[in-house]
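Coming up is one lone chain in structure tokens, specifically the form predicted alone.
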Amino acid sequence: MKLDNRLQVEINEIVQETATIKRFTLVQTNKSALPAFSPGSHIILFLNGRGGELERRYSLVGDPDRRGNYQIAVKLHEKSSGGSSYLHNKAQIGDILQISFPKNYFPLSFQARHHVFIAAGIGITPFLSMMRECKEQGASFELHYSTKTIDDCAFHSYLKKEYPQHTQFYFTKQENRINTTILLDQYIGTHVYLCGPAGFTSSFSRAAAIIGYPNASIHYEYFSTPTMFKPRSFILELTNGSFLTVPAEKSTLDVLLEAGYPVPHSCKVGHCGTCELSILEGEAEHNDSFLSTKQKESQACFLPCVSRSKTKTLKVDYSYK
């Protein structure tokens, strides 16, 4: 069922994968087939929260060829603002949810000669469908998966059964810590895919760049706004003469939207480039993974969903209103 570009689904099954991770199976309320998706895709869940509607992104972990259901895995966060807390503590089989159509900002590269997947914690989720695709296509790949302990390792039995020759586990509390040396001695043409906490992802991304991987061969995905820098407030000046204060706790995009200035947007984590705005004066602090290094250095544009300002005032070309 389509509701304003949304799908209405019902929770069909809930499986406790680890103490803090649950897997949910979702089916359309009218029992029809769900839209096809490609490996690495995610959906957005629209949930009711205290401050209004919440949007939460989750990778599709099921088989793309089985369109009767979608499967997502959700980690209960200690400081949940409502999404994972609701799904872990209140959601029941039979509950009706609204979701987006699948989107994919983290696809497999068809040019890669070898795929290296590196995951931490719940970051394993996008790689489940990607590894399935690699296996079916006979592609060369390997997985490096880090968690605190084996008990925190979601899909451990599944991975050992399906990919015993491709998977290496790392358990940090058992003196088996993952490190960036796994990026060394890889084949020419290898592509690296990273998913996990921002610090984990950025450290491996920097290491890959230092080793010499081309930027186009390093892929990573965030499901929440990256927090690599301590945010500071600044003034956003628009070409219509308006000035908006962007406080430290809000994104530039959210300030624009709340002030009634519509900006096309999609991923909200600096990955798709939909919300790009041109810079007229000032210097942006780029936190996105969409713009190239040259584009960032040129200071010609920025992504307001995650990026901010290095200067007290940032003037942008706003032409929507």
The other form holds:
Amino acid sequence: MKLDNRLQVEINEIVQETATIKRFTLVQTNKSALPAFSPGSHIILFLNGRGGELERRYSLVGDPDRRGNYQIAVKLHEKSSGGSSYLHNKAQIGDILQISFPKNYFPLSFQARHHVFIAAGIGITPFLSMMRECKEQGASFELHYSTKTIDDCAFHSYLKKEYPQHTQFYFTKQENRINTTILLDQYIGTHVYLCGPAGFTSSFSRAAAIIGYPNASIHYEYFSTPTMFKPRSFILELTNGSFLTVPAEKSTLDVLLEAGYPVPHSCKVGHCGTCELSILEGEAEHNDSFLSTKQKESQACFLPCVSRSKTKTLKVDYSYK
Amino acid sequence: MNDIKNGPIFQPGKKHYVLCGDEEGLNTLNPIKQILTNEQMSFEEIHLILECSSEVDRKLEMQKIGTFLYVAAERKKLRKVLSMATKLGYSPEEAQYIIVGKEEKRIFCCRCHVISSVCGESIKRGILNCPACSLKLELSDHYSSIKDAYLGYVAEVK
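Target state, the form predicted together with the partner chain; input state, the form predicted alone:
Below is the entire complex, every chain and molecule, led by the chain shown above.
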């Protein structure tokens, strides 16, 4: 059922994959087929939280060819702000949830000669559908998957069975730590895909750039806004003469939306570029992974979903009615 | 070919360099070779005239991430290497292609779709008659990598 560009689904099955990871199978409430998705896609789950509606992004881990259900795997976060805590502690079979249509900001490259997937913890999820596609297409690939222990390793037996020749496990508490040397000695045409905690992703991304991987060959996925160092509040000036205060704890996009200024947006993690606004005065502090280095240096535009201002006031061209 | 440059530009900081070309092309790459020799950097040469194409392909295929490729040759040879390198996954950040010899451009007629070649003064003028349908064409900067040709617009509306 389509509801305001959302799908209404029912939890059909819950499987405890590890002590902290549960896999949920979702089916449409009207039992019809779900929209097709491509490997690497995710859905947004809309949940009611204390401060209003929460949006949480989860990779689709099931088979894209099985349109009868979607599957997501959710890790219980120690500092959960509501999403994973609800799904782990309250959600039950039969519960109705609202989800977005599938979106993909982490697709497989069509140009890669070889794919190297590097996952830490729950970061394994987007690679499950991507590896399935690689195997079907006969594409060359390898997976490096790091968790604390074998007990924390979701889908361990599945990966061992389906991709024994392609998978290398690393268990950090067993002195088998993953490191960036796996990026060395790869042939030109290799693309690297990273998914895991922000520190893990950025250290591998930096190492890849130093080794000489072109920017276009380094792919990564963030499911939440990248961590910023002490964000500061600033004034956002609009071309209609309005001034909005963007406090440290809110994004520029959220402030605009809350003030009733509709800005087209999609990923909310600086990945898609949908919310781009032109800068008229001031300098932005760019935190996105969409704009090129040259575009960021030009200070002609910025992405309000994750980016902020270096100057006290940032004047933007707001032309939506 | 939009990726093609008029002369090589040195890209510092790479782990290994490959200089690939015909005789005139390798001469064009001499300034790069000089820098690499002086700086004692790792490099190898591929002679397009002396080596068979399968050997050239194999050498390109075996290069590791961190390698930078320079290819300098006359148009047809250059196009062949560029096509193979692209297929192997060389990105614009990992290669430079330099055309040597007489400048020549292929132009795709927007009416009859015949591709013809222009060189010298005709390129500068940017106007020519399609040899197949006689339509007066203006050479555009719209390049098709599939056709390896620039789109020729209608230059005159009668």
